[in-house]
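We begin with a single chain expressed as structure tokens, specifically the form predicted alone.
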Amino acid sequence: MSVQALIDYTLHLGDNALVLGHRNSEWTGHGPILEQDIALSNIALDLIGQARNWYEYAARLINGGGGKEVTEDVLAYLRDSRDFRNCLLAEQTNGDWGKTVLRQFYFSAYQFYFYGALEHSRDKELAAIAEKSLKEVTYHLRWSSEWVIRLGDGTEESASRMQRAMDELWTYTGELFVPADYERKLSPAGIGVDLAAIRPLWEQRVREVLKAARLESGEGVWMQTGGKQGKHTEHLGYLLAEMQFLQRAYPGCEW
């Protein structure tokens, strides 16, 4: 088993969780009411809870093989765009509130499945931090599933939007389940995730969601990938230079 691809998958799980958790924040006391300004907000820090303990392991590992020490701060906050693994799916701007749940119920239905799978990973490490993670992430699915049918199936005005976002998110669906080099090499020895078991369970769920929303999804899209390979959109980099300002100008800062 590779080490450093140990540390890619693991530096990726992290990414998605961080990246996807700035985003939902910049909605903290913009939300349409204050109960869903007050839930968006937790989902946040859930997701960047569950970057922590990734970057911590991630530390972990990469100080083990020796050199300078890393902590969860530096892998979060020092950086550049090119190093983050993240998807392209979380970094996607907010837009209004019917993107911001689409774009969350996509991710919280792969994290559903995909931590489900890897609470069985022979990396008790891996399993641990899946394991705790999937009780937040399926109250996370729950709360975008009635929100994207509540607005699919709504006013025209709200389903028009929703459809606006399904045009503009589902081509970055698609590279969830593109595995990645490092994916590849741990998922034969029973530590990483197999993608392609859990496709089918995330797209049978988005289908009966969709249905209940009484939208149309993008079958037979062309599929953007490259996030996890630190090819990014030029959403990453703005993303980025807001949520690492404090740690860069003032070296030090702890969480």
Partner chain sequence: MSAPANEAVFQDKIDQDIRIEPKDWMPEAYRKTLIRQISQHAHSEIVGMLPEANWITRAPSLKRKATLIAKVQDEAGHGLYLYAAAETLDISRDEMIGQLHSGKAKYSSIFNYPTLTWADMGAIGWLVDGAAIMNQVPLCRASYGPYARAMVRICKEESFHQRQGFEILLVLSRGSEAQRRMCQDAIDRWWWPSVMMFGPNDDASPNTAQSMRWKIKRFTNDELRQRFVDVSAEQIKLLGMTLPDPALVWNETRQHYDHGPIDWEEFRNVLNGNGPCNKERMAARVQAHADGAWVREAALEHSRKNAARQSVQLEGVA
Second form
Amino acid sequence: MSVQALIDYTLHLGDNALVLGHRNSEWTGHGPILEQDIALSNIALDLIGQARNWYEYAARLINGGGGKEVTEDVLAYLRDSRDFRNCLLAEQTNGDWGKTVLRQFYFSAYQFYFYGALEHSRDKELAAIAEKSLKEVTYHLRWSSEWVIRLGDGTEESASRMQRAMDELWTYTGELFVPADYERKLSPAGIGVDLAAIRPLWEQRVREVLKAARLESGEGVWMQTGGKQGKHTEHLGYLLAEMQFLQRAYPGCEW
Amino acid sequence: MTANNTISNVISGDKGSWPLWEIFIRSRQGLDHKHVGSLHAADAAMAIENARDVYTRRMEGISIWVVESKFIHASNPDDAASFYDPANDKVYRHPTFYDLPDELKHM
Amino acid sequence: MSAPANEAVFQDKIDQDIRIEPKDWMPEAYRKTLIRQISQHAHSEIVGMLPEANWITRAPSLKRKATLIAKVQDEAGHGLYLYAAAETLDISRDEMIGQLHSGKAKYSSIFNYPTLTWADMGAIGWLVDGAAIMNQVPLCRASYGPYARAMVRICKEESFHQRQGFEILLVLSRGSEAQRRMCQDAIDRWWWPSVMMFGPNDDASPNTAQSMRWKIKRFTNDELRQRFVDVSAEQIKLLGMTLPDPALVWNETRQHYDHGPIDWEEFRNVLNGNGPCNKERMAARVQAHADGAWVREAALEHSRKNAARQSVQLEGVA
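Could I see the form predicted together with its partner chain next, after the form predicted alone?
Time for the whole complex; same chain goes first.
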């Protein structure tokens, strides 16, 4: 196993959490009702906290190789989109509340089984961060499942909005289980997660929730990939342009 | 409360007004649940989760009760005199009423 | 009991610092004034989320981003606590929000100013939250129980807001030339609006006397303003910046800082809708509420369906 693969793997996990956390935080102040504004902001905070843990570990691995000192903020703010390894699902725009909670549900279900497996990683650091994050994700999964069910099995309007959100997002779910090169390297060593093993668990959970929500899943749809290797949808560039603006405009400053 | 909600629905044109819930939180094991405030939620399950997000962000609790506000029945403040004043002259309910020798221990 | 007798009992409780609770008798004017005051405060928290949320996606470090989200989230919580306190006075949150959206209800005009740079997050935390805390701490002893309890909770949470704001400015003040400029510029823009947050001068504030008798206001506007000016004039020294008031000087006789004249014309204009962001702020609130309508409706419909299904199941069992 190479250190580079472990670095890429850790960055991939950090990027997933940061990009989705950032998307969720776009809702802060604009939620459908105060109580849910607070709820989604909590999830954003959890995800950004996870990102910081992953970046902090990645920075340590990188700094171990010598060279210029890297920090969590260097990793978040000074890499361009080609270097971000998050899944395409995470960077998709918020759309309406339905699309946001569905994106969260797909992703939380993935994170739930992923962290559940990563908890047993032979790399103690990965395992420790996964264990801590899993508690948060367990709640995210509960919260987002309930919302998907509520809206799918709510009014006619909410059901049709959810169906539209499914049509938009389903195509980005396949990538979650297509291993990138760094994942393929770490999985047999018992360090990374075997995606093939958690895929049926994810599918089962998604089927159950969609059934309770009375929604049709998008079987047979073409699946987009590329995010894990730095080939993103156009959305990520704008997200980063906004997020990284101050660090780019005033290089080398403390904030 | 319900009538009031209906009126405001007409005013704001909102058909989706979530009912109000009263929230009680046990701050740590061994203590009673204490009323901490209220919030809106579509149902009991959501009320508990909303309470978790609204009222325990700073580790204020380990257990949550929710009651829809319309189900709370309260005593009438006008009855205060007849309800509570009679307890005033029943000092014998309080342990300090009994004058016992200091030598008496473990009581 | 007759009305005058009720009134006497009520005022007597207030004079003795006994809290008034929701079901207690209270004069209609007291109830109305409280609804106005509490809901205005709640609206200010909610509208006040917007200028800061404006910078969440551009916060310059992960730590700042997390802190800012947590802070804006707290403001949602504060709005919620206050709406809930007002709801004990027989008005629904929907009705209050309707009043905000129709322009009938006011909110603090400070939030109609734009947040132009990152330093504004610091200036808002230090000055705007600082002014708000000055106002709020005495209200923890307000005569109306639910209001006072909400304020206790709010003040507990507020304490980190002002500190994080000052820290943002402190870092900028020790940073590059461009950062120091950004810092001074933000202080220049937020100082006077913050001073105005305490409201009109006492001689132009006709309701103050009654509110103080009812103990839903514990100090006059000018008393609180003076306290704020005194504290800020000292704190700014730590930043090595200046407050934009050439007339600001220590008055040995009064043992207070004197300050220059306040531009009440600007205050009235911003209050009456002519501030730089009045329209954007209101549009953002109305839009969020309108966009959320189908969500709130669907959640309610789902819980109705669920309840109906459960009762069918129960009948099946019986």
